[in-house]
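The form predicted on its own is given below as one chain in structure tokens.
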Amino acid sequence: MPPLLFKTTLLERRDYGCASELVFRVPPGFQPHPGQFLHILCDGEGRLLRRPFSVFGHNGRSASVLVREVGGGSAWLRRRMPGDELDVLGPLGRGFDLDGEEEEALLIAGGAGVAPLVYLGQRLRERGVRATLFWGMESGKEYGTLPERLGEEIDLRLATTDGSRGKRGTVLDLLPCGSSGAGFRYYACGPRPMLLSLASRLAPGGLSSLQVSVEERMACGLGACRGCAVPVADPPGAYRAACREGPVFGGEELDWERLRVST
């Protein structure tokens, strides 16, 4: 669907440790695709640029985003209370391709990269796909009770760097043995080092089964400023705007070597 510019009312704020889920009304016909994002105006102190947030949930009448404080804009947004007005543009970008015939999907999240995968998991389950969410974070304290809530909706596996929750290690340590090729579809979102490690594990034969949502700074959200350009494999040396031609890319679309060099 084409993006909409609308003002809406915050219905609910659910706090989970270092992040909050903001639930707000959406216009009739608003139907975001998993992996798309919303550009939200974070007003105050002269901020002019919107901030991008992946769609975390959607039920036809309302949608939600998961907000973690990483700067002044996200801090302002996280302080909003029910009844406050939000200025939203979206949905924007290219989401995940759900046209595959897979019976099992592995959803691999690093930190706040869990946000687009939660909505993706909802849509996959509606299509009869068995989905498992693998989520890695620094500490089990980071997201409070959110893992318990998500565990009621999807098969959830956790890993923490400090070992305080789930398996000690990284999210890739959670993946089942033999999950490096055919038989699975992979959907991932997280820090670039995590995505690079996953791509190395799947290459060369498994990249066709991988889709990743890249985490880049998005200023305009429309592909005009080119501040979120990422290197792609075809044509050689080319770049694509993550906000317009992403943020989701197929594993074979990206130039992983140039991504590694620029990390």
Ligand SMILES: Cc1cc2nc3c(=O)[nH]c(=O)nc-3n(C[C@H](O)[C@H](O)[C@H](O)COP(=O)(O)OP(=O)(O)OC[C@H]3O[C@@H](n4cnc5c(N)ncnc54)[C@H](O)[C@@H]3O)c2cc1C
Given for the second form:
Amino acid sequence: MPPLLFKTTLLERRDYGCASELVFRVPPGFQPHPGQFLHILCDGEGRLLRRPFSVFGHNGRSASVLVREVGGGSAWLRRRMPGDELDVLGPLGRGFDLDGEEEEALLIAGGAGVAPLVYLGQRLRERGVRATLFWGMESGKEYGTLPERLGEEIDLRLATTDGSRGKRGTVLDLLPCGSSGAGFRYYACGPRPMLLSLASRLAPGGLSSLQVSVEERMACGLGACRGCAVPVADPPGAYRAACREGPVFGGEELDWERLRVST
Amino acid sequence: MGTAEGVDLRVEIAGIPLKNPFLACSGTFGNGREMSELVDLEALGGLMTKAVTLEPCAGNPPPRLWETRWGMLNSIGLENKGLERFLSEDLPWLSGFDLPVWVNVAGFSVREYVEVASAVSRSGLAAAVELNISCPNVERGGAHFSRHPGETAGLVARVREVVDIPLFVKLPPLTVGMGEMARAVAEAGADGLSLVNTIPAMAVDVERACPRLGNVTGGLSGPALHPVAVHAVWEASGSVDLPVIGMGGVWSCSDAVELFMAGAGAVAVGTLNLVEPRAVPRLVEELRGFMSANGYLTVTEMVGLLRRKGWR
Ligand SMILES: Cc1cc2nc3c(=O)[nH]c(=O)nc-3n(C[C@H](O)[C@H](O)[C@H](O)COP(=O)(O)OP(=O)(O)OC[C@H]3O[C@@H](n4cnc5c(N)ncnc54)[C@H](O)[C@@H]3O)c2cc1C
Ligand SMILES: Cc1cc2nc3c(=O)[nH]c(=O)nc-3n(C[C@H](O)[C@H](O)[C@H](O)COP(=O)(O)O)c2cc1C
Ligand code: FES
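The structure above corresponds to the form predicted on its own; please provide the structure of the form predicted in complex with this ligand.
Starting with the chain above, the whole complex follows.
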């Protein structure tokens, strides 16, 4: 669907440790695809640009995002109260490809990268694809009770850096041994180093079964300014706009070496 | 809109009629297509395309954006599909709209500028050429020219020979001397000035001790740039008798009116488009309201008003 630009009302805010889920009304015809994002105005203090947040949930007349506080814009957004107005542009970008031969999907999330994968998981299950969500975070309390909530709807495995919950280590330590591609589809979103490690684990054969959502700083969100460049493999040296040609890219599409250098 | 009905927003700049005085700045509106999903292109007074270079250009390494307080740094680096695809895909598409198009031309050598400008002029589909000699994100052809009025005049004269449509030259705000540069460009045959491009700028990530931009340096745009733009328009319009399109941090109708009063015959909206895709239609309505509230019937009455009131 073409993007919509709309002002809406915050219906509900649920706080989960370092992040909050914001639920708001959406206009008729709003139909986001998993992996697409919303570009939200975060007013104040000389902040100009919108901030991109993945669709975390969508249910007929409302949708939600999961906002992790990392700076001024996300902090402002997290302080909104039910009844407050939000200025939203979206849905934007190319989301995940839900088709694939493999019957089983591994959803691999680092931190707030869990947001698009939760929505993806719902849609995959509706299509009869078996999905397991692997989620890595710093410590067990970081996202409050969100893991419990998600655990009710999806098969969830946790890893924490400090070992306070789930497996001690990174999310990659959770993946089934020998899972180097065959038989699974991989969907991933999280910090750049996590994506790089996953790609090198799957490369070269398994990259074709990998889809990643890449985060890059954005301005327009529409493909007009070319500010959100992501290096791609073909043609060599070229970039694609994360906001339009992404944020989801196939593992084989990306130039992982240049991504490594710019990280 | 009762009271605003007598207001006439039409302007003419270098002989090009515009239905309203708001254009979209180069690089902040793509080549129209991406934005057309959200904005009626015909609501704009005009559109200035993303820079076109002879060959396709991949642009600078990421990150290319950094937000500062009331401003934004970019180091896009002229990413574009190159002249051939611009002429076959973008310009014909744009010409289907009732919308004057300024084609922003950039190059890495004089020959490239001449070749691109000449092809754009010959296409018959552009209203004007906007020569971008001020991109802070490429060394030769960008910042280089803007430091050398003599060389700039040479370039403008060469391009002038091959262009049959109005030729605008886009200058940076901080040049050797705005008056000197404007005169050099005027004498070389330019029909108008675009003022201003971004200011060379930089930001540092102190935690990681590295530059914020992949290209190390970039250009500052947005509200932080606005008073600098007003000053540049003031200086240039006091030095030469050329029409000026003013741009730099236009965020509201009164920002635009400042540029008119300082001497701009039209204004262009840049960074604001990235935040508010429908900014221009909003500003058009605000300007209508401002003019009717203040008793202006035409935009021209405001253009250069400060000097007409005796300010020097
Ligand atoms: C397609 C996409 C989807 C995203 N989805 C989510 C989501 O669902 N939930 C969530 O919490 N966050 C998400 N992000 C990241 C989120 O956009 C940033 O955290 C937010 O823009 C930071 O704004 P700020 O004003 O709080 O921080 P700032 O003060 O602007 O920056 C704080 C830190 O965050 C980094 N940052 C800024 N903008 C981005 C960006 N666009 N991408 C990555 N890092 C950035 C900065 O480099 C800086 O280190 C997503 C980003 C993208 C590109
Ligand atoms: C993302 C971005 C890309 C730009 N690309 C170009 C360009 O290709 N050619 C050009 O002459 N100016 C370019 N500019 C400069 C703008 O056209 C304009 O002169 C400048 O941003 C000041 O206006 P503003 O503050 O309203 O954005 C670009 C600016 C931005 C923010
Ligand atoms: S943010 Fe402008 S092109 Fe992606």
